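Given as structure tokens, the chain that follows is alone and in the form predicted alone.
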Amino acid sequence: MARSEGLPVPGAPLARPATEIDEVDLVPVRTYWQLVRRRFLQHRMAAIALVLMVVLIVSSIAFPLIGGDAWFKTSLTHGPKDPSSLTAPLGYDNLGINIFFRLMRGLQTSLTIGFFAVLIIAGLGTTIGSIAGYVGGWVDNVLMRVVDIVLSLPTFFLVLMFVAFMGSGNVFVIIFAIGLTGWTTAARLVRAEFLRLRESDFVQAAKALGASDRRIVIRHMIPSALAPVVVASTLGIADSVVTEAALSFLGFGLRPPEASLGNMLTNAQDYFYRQPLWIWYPGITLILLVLAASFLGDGLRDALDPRQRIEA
């Protein structure tokens, strides 16, 4: 006899009933900043670079504090040949001035350089190109033109020239010179994501709102563009402070009393042979700054771009 239509099956599992909810594997949600701190934490070399970058400002703001004025101050009883102890853990150069407060004050003051030079590039940068990206046509034209033959141009050359005519051995000159030969970069990354963002939705529905232009821009644009302006301006500290450096090894830069890594190596290339150890002490220093910023630089961009997969 054929079995009846809706009956249990023999060894067949039965069917739960309709009021039973099946079990759902819950995924927590998260916001866009935890996400970028999670990317972030993923890139490890990045990590790492955050924790050099931040040893690095720590040690150059507090050094020279406890130091006073030991990174300048000249001493006829230490020379070169004093063995190093707790106060002078680097010795003493050929003036008997202290090494290491002098390199910490030179690492501050190259830091100080990259940071300074970097919120100029990038204010400047987007400014003009928030400008160029959101008002578009003859504006856009002529501003991106303006960058065309800046980019044209040898930056380098460029610096040197203004920190020549304007006077070398000035901090803020140099800063100045990096700052306004530098901010091409930011305006093109800035005037891409205006293009992209001024056809989006919020925009048209802020605009339909009545929203000014200026608030449409600072309020809600210029926020949704700042990820690849903090990864140009992250890179950008490590090219200051190397633009730096080779200013003042040419001798374009900070002259001495004045600390900088720049003329600590220019100072130390006499003693190459008989002291190789004062070239290395500003040369590793510059070296890590460079790397942790540029791997810094590299872990925000990724950690920014909300394309970038979460591994598990």
Second form
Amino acid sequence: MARSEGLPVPGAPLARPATEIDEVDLVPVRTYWQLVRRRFLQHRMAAIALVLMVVLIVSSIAFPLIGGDAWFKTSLTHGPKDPSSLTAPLGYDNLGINIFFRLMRGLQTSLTIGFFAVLIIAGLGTTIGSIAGYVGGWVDNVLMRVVDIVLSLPTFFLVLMFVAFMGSGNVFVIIFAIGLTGWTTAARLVRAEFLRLRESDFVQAAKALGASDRRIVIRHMIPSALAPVVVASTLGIADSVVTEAALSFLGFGLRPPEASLGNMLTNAQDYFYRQPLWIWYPGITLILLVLAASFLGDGLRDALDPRQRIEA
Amino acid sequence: MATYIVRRLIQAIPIVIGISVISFLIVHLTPGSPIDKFRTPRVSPETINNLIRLYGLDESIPVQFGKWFSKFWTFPFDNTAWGYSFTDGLPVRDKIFARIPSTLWLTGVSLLVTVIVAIPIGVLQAVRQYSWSDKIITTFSTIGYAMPTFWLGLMLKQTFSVQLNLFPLFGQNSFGKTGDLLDLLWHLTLPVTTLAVIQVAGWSRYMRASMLEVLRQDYIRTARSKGLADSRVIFKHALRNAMIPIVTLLGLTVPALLSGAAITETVFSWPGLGFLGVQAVTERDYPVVLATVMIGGVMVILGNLLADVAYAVVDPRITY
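Could you switch over to the form predicted in complex with its partner chain, since the one displayed so far is the form predicted alone?
Every chain and every other molecule in the complex is listed next, the one we just looked at coming first.
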């Protein structure tokens, strides 16, 4: 059973004692990214999740384009009793709006909010985590206490407060609120990576060569510390999307005519008796999105971890 | 141990101050004010000014914060310590204390159900790793984990209340049946199921992982090679050690449930703390909002401490 290690990633500890090094020469050398791709595709659920995610993203872009204004256009000639057709596979809602196109528009909203919220989370988390990890000392201490405070706050309630008081229904406020409360995990992960990397040979070498702090952090350390951020961000998409849906459901998110998976659920709640299926459409979409994001995150975690071995 | 607890409590002080500053600032620096609803042409500017003074909104933010924060901690002795609700003028403390039994019922019962269901499931999965039952349960728990609480709540309501007419749609008691235990449990079923399904999904995963970890240990192999019965090895030797991480989970879950059941409580109009908080946010009832956030924050800190202390109690290898 030959194992290939590929090129060691900067900073990663040797997974095996150096005496076994001749064994490595027997198998073709692979680059880090080739290994990552290989490991990711071996994770069957992650590969399926990737396909699902691509399908969801493509349909959230394509169908609103195809449907034009169908997602909010009411109609007096169509209604819930219309049989499903090719142009309206899920039928029409109480206002005669094409449910399928509205769902796709809602998916688009959710994905957009999830994407930008995660962008804030990753940005803030990386910045704060790297400052804390690189500078250390009292700066690290203060920043980590801030992390403790944010972690102790009841997150969903804080988001709710922020959105309700700053202006419900505003997409930017929602993205901002989710981002501002969600960065702590990413910050902790980056800090931990930085503490490890700070002592590693390649950082010491860069320092010895007289590289500036900025150069060391941005060119050398952040790229090496990015793997956990990517994983946390992918998992964060799921959280952000659910938070947005919950906000909309409670009446603080996007309001009709804007479409979101959450406000479609709220609407469906009024038609419990007559249209029991309406509640399924946004719910299933939401679950598929969450499942895709979390399996993707799991797969990425396994694939990006350079300490993981792979059967050659 | 005592010194450890004291040290942790002292460390918690700056965190509590931080929590109160952040929540106070969010409440007071955001646009809009609770007296906006009185600003109609029929209300004279004089009355408005009186209202501003009555609510203490005329003072500077630091002064308001100082007054609120120092008074907040007198709550065991003073029922006006958390101020008066802007919506009905009742003391906030009384309003919140009145909600605690409902929240405890919901949290307690769902936690009990979670523990009773999740631990055997996790053990079964670990003992029969990669079997069909393991795979099926894993699939279900993954889906359960991905389900948003409010959606699950709505689905349960639609199926069991609307279509099958088995359980009530919302509330804690039927009309005129306050204090009737059976009626309470009947109303509890759906909200507890909602919370429990999602908790079980997470807990059984932990239990499975923890049990697998323990089953790999040498002392389990020793017990097996001594010829002990499987059931004895699993329940007597392995389970006790596999439960250690679960104790930590308990300390982390309780505070999350107490304030985090807000969505479930709202879906089922369950008159608990979370529902009160959501209503207060809607009505901009600042004193109630602040008190709810503070309680939530303090719960998380205490829960973390409790988890660490419990960890040392059940695991003799850990000392502080």
